[in-house]
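Single chain ahead, by itself, as structure tokens, in the form predicted alone.
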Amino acid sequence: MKITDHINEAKKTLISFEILPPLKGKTIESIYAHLDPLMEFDPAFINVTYHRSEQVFKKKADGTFEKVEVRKRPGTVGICAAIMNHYKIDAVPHLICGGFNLQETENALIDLAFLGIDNVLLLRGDAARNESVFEPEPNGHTYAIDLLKQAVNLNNGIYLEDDIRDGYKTKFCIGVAGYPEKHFEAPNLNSDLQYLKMKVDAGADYITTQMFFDNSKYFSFVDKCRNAGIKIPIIPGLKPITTKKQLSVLPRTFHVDIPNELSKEIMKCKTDADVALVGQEWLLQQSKDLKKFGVPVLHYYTLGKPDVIAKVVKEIV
């Protein structure tokens, strides 16, 4: 089922929930260990992020280096299969530009449709671990929008091989992301948001945010998405903060501002015990102000918390 139905056809604000990969070594016993905490809040739908490989350069028995891939989480498309057919739940694959070049990705949207994969979440991703910026595979995507633009052929039924005729459709909704206080490469709020209209003319169907700790930046941003001329659902994402390191960790890493008055609660706290109960109550007065503003769904960035996220949840249910 697409997430523009689900939201469609919902009585009330949905809940849904995103969740990492496990590390290279896990099995799906470590998802479902980590989801079955949360099923009791029936969720619209899971969101699973994808990690692209990394380059890192290993020492062979002749003293010399060669560069190899690592990669430390597999990929969407089995996670996402496996919590469909384990939960009987949608299931949303995060797809990226980086580390794919089109045939792969075209790949990819095929194997998720063969599964019956509704929706994909499509990003361009973050430059690679060794990379200043972000690099592009060859004959890969260089912006969202791009890949944006594919998934939608797709949904037209139109291939990277010339000679398929009469291809078949796919049936992707297709996310885009969005970001209340700015892409940290854009020059300004109002050229970000230039770029996410170009991405919602080319055919995206709703807008999932970065997430955000001051509810006052995610309903300008809706507001000024209105006002230029984007109608599609915005949903908000939302993340506890559990620790005292994640005051620095999360604007760093994120790009997101912490209020003033979250830091000095947080910077009070003993233990990360204390953060954890701060940032649990933070969360839900959050939850509660964007529920009563009406939002679609509140997306929680799960990572690692669940039980955080548990609490909250059970609180506006």
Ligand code: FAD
Given for the second form:
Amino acid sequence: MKITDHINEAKKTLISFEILPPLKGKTIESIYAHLDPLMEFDPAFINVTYHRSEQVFKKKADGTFEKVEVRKRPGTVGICAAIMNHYKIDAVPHLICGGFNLQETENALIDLAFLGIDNVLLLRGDAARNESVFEPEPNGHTYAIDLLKQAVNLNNGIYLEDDIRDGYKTKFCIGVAGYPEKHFEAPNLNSDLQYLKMKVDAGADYITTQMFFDNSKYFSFVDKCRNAGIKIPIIPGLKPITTKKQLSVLPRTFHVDIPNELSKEIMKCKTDADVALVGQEWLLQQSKDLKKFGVPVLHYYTLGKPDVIAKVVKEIV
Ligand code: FAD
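Can I have the other form now, the form predicted together with this ligand, not the form predicted alone?
Up next: the whole complex, starting with the chain shown before.
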């Protein structure tokens, strides 16, 4: 079922979760162990992130180094198919521009359609570790909107080979990313919003936001989107802070602010177990406020912390 149908048919605020594929070498059982404690909350869908390969230097027996491509977290599509089969709930694979050329993208989308996966979150991806700025693949997409247009084309039965007539029209419900505190490369929020509007006009069905810790940023973002003519659902992405280290890691990695009130409380904590309690309470208050505001879905980035999320969601549903 499409995410937008879940939203349109919902009688209450929906819950959804986001997971990372496990490190290579682990089994699907590690995913089930992560998700099992969250299933009692009847999530509407589960997102699975996509992680591109990285170039690393490996030392050879003769002492020289060779450059090799390593993909530490493969399996996004397989995990989505397994989740749908195992739990009978919808899974949303993330698909990125980075590392894919047009043909590989089309093949990936065709695989999803064959597996009965009709939802997809389309993103550009970040620069690879060895790049300072995002570099598209030769014959690949530069921005998420280009990837989106390719998926919309497939929804219209338009494939890369123009001799395919009567091609199957895929049924993808397409999500894109939005940034309440703006994307870090955008010169300002207005410019970022213009590009977001372009993604919506090109066929995006809903937006999932970057995490934020100050709800007023989300409310103001929604307001600005509505004023800019963006009418589709805007799903808030939420994450608990569970360690003191995250006070600097999260702003550095995700370019988000941590409100003073929250950072002050965290600084007072003696252990990370105390930090997790503060983070849990903050997330609970955020969730309650967002629910009151009428968000369609509360989307939780579980990122290895299903226990904290479970405690929060228990109070919300
Ligand atoms: P875009 O929409 O392409 O925007 C990128 C930048 O370019 C922005 O600054 C925008 O303002 C600007 N821009 C957009 N279009 C144009 C244009 N036509 N011309 C000029 N400038 C333009 N990354 C992963 O690798 N895997 C994941 O699974 C993943 N999941 C994510 C889930 C969510 C909900 C979010 C919010 C992010 C996720 N990311 C993921 C991170 C994402 O890939 C990065 O934030 C990336 O830097 C931008 O992706 P985007 O889709 O927002 O890019």
